[in-house]
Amino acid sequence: MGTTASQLGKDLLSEYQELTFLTKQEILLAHKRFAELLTKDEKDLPNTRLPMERILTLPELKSNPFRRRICLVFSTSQHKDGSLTFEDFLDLLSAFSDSATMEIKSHYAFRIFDFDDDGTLDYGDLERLVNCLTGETDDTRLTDEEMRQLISNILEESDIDKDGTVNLSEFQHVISRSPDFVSSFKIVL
């Protein structure tokens, strides 16, 4: 399914349309934006992998507090370095598109928030999540007591089986009661 960055054939374009929630125009724009991040030498190579640092220069990701986690979750790199191929980039944009289902969006949101990749959101994940959302400056950081209380409230609301963590099913249950989630979980190029 790979291609050089300088061209995108009709067959491949159709295949990408079938495999993603993206329109033809969105795929072509994604291809253009991805290609703009490539060096001259990389443009002629098949399946070029862009380093996370270059992906993070995109304005659409630059201000997202979860930008690094987003790259890590969508990267297929064996090195777990957050680098993205064009197909990884399409997967990312597809999951964040307006057309993606609630199930897809909540699955990826859960993976992004699961900082230790253990399949649950535990106290440490929730603490990092809150810190990403509030910022980690002295002015915005919660006190230890405020953090404990907030995480206790989150678990009280979300941890249905009372095991001290939030699993994917519990997370999806909470998200299903949040009408703004689908419209706010998006990245548009």
The other form holds:
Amino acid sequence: MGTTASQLGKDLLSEYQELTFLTKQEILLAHKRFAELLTKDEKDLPNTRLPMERILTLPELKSNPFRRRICLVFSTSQHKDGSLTFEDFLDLLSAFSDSATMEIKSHYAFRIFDFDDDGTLDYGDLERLVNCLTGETDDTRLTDEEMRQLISNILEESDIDKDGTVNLSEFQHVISRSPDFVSSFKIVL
Amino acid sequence: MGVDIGLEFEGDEDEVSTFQEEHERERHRAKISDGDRERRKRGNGRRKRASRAEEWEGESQARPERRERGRRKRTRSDQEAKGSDRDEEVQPKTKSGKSAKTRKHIKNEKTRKMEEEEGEGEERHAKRKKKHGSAKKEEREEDGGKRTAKEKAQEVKRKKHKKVVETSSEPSEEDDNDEEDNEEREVRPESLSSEELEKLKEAVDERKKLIQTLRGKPWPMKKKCVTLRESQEFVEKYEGALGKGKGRKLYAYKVMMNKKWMKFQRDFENFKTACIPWEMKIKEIESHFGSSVASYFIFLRWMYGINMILFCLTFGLVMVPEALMGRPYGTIPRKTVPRPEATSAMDFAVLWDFGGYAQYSVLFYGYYNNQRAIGWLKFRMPLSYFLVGVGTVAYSYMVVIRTMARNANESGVGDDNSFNFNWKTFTSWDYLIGNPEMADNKFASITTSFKEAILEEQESRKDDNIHLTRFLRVLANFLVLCCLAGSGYLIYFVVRRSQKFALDGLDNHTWWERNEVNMVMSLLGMFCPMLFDVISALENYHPRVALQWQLGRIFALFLGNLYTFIIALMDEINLKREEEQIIKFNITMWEASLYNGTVSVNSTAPAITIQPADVPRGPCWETMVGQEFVRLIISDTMTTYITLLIGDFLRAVLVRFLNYCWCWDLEAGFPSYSEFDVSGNVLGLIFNQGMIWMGAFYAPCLPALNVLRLHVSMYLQCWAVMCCNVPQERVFKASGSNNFYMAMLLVILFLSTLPAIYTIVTIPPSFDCGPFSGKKRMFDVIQETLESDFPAWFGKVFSYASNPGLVLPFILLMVLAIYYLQSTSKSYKEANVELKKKLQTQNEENKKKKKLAALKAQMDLEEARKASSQTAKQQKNSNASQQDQESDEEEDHSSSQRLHHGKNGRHAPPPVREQEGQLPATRAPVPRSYQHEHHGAPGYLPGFPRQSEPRMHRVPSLQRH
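Form predicted alone done; form predicted in complex with the partner chain now:
What follows is the entire complex, opening with the chain shown before.
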């Protein structure tokens, strides 16, 4: 722990505290966990990018159906390969932390659910979202008929402007009424 | 240049714009350096320009992000347009004394301005154009409605920043001109006009606010870092400049202290979270089992906190004073083990039952003396005892109700069911789940919930044999009632039997017979819920409804058991009191005979000393009650732990290791691993707490015992959950039932204070034990204190205040107030419903209008097309020109819209959907919401009133500066 703390630097640590919803201990823990995923020679380099595959070995993300989306959304990589730097990783943890605001949580949730990155949740996005939620196996999957019914119900409830998609403000409107979004949209290391 | 502009308008591609930007930047740089050279030749040395160029270069290196640059550029161009006026504004003010120099300056200024104007005329033009482009680009990258507003604010700040840089770098410019101005440079910030200062201050404040809100922005860390550093630098640089004259130092000091304070606060916050007990443990469980299991442990921790405070109260104000300052053990009869019991008082079996030495100690009511003030502190022991008893209950009420109110506030919004499907899809995944099995269960439960919801929505589900279901439900309820009645009778029977045993003397009976009551209660609490579970399978309810029924039944069972126990205890109290009467009479006889005897034998002998152990004494029902509760708690704790060890641990071990040599799969088949039963555990905890509240008055040691129990069960259950439980199959959300449990706790609190208060108020205390002995009622201690410790008028006032003539109106007033508040809240609710309805109708109207408009537009378009095609048919020659016109028309439309949006420099590009479809997928979603703002009426989205309003206000302010 001591070595990681010295690696991180005091100024940087306080800056991270200022910029995220994480406490000092959480940042240090995150750094430790991040460093564990790095290989020996990567450790010496500053600002290494962890490839998505290695991030996904974290047990906290392993069983999450949106794990790839989460990596892609928080990655600042140019190649859109979902690789994360430590700062991206902190961003992720901050958004999923206990004290993060509803706004930031719903913002990122929207981006996670927006599979094709086009800024709205359309039929395809919703379908993929529901498929993620019901799991990969065939016996839990919904039939086409059920899927159609479900998505039309979703759109009926939330699509206020009736353009066939759910946009960010509609999404946030819905989410802000939900009693347990904030308590479940959390990832703890 | 012209080509560039054309490009900008034609293409929305990122590469094009970057290319162009690059290009332009280079040109700009070249121009600036050119200009610099020129000016230096003239000996003017425009540091400002140079520094600006430097800054520019530095910026371009430090920040490779296009958007950032684009914004900078925009602000620059704006600024340059205004720069001249500002210079003129500032200059005369600052140099009013030195007119000659000023004149020279103005001359300089003018020449410079001329240059600037001719040099940058076209450049500025280009930038203006660019502004549109970059605004558009920015729009595409931005995603939240709020964010734009914030960014705008930031932009304003940036501009101010620039401005300040300029004003403060002016002195250096003058330096080259006149060396005498040196001293003026130091005091420069003070010589700023109040308006400037105000602006500066505002900018600094805004920066500070930005720093504080930075963490709430969905930007990548790099950007946040850069912004933070920049704004911190800015704040540091110009904060000192604020404040005038003598106040300046103070201000700087204040700023410094503020910074220190912030840092301290942050550290303290960190410290506080580090101090929360078991935080890491709970988080670990949370990440394995999801939020519902963790909610139990959080509840346990909360309970632990409450008990800790209760323990501090009783321990610090009752037990410790009595132990330290009261008369020591053995001085008076009530503090001594009676002679017949003395031989076995140290036996473990007796101590385990809290008899013997344990009974005659500070742990129980009977040990306390009725001496009014004890020790050198003159500690009012009986009063303290009474007040602590009342305070315990009052504190518990306060905490429970406060927590309930907070929970209600948090979840009060989500009562309506209008977004059922959306919530199911968007919020049903628990991101904390880190266990693959748990995830599988979650998948299954989500799927079933989807299917159920769809079925319910279709309302195609028809109960074929509704009569059978009804019959089964009635039967189930009947069975449950039978169970409840049976368990109640069993407890009553057992308690009565135990009294008989007690009369016979405990030594003649086996261990089972002595501990029958507690064991029966614990066993009932263990097996009845299982029975209910089996019965509820008959009813065929929806799982959530079934869970509520189950909880309600267990609640009723526990409550029934507890109350039967109390009623049986009451009987026992009455018996003891009869016994007491007899003993009291006997004692007077005994005393009389004693004195008579001694007197007759030897009249000169000193007063005979009787060992306190030999003095006959009453049964002391209070201690008996306390003992019963303590035994109950102990046996309850034991059964909990033992079931945990056997039911969870042993089962897990057996299943795990016997699986290798068994005929069927134990892990997947019948016994399998046990689940963690959140609701049952919470109920157990609640009832345990109820017993504490009930018994704490008669046994001050109960909170201490409970703290111990909770502490142990925290570790034990954490361990058991992590090592031998599997995640639940039916996964429920934690937050939904939170207040449900709290409400149960409140009910239990009320129900458990009821008998305690009843006994305190109606039954006279024992005559020879406890702090209230010798008084008619326990609460007489208050009156006694009022009479002897307070001035006379206070007692008078108190007696007036407690006069029924005053109390009754007061109660009436309270009832009226409650009624009033309730009716107002009802009316508010109605108003809410009204408003909701209004919003809905408005929404519908809007929709209709939009639909109509869309329809009309389509019709128009079609008509136009028809017309055009007709005309095309008619005049085939002029075909080309016609089409041109049409396309022109369309373009006109879109560009006018664009202009409209572009006016305030940041609204969305034309909301043409086809165009968006062609856009390359950017990482950030497109803010489609902007479209609605324009054709939607105010109050379009009930939850988000912030969308259009603040921006509307900010736009003019942007233009003003």
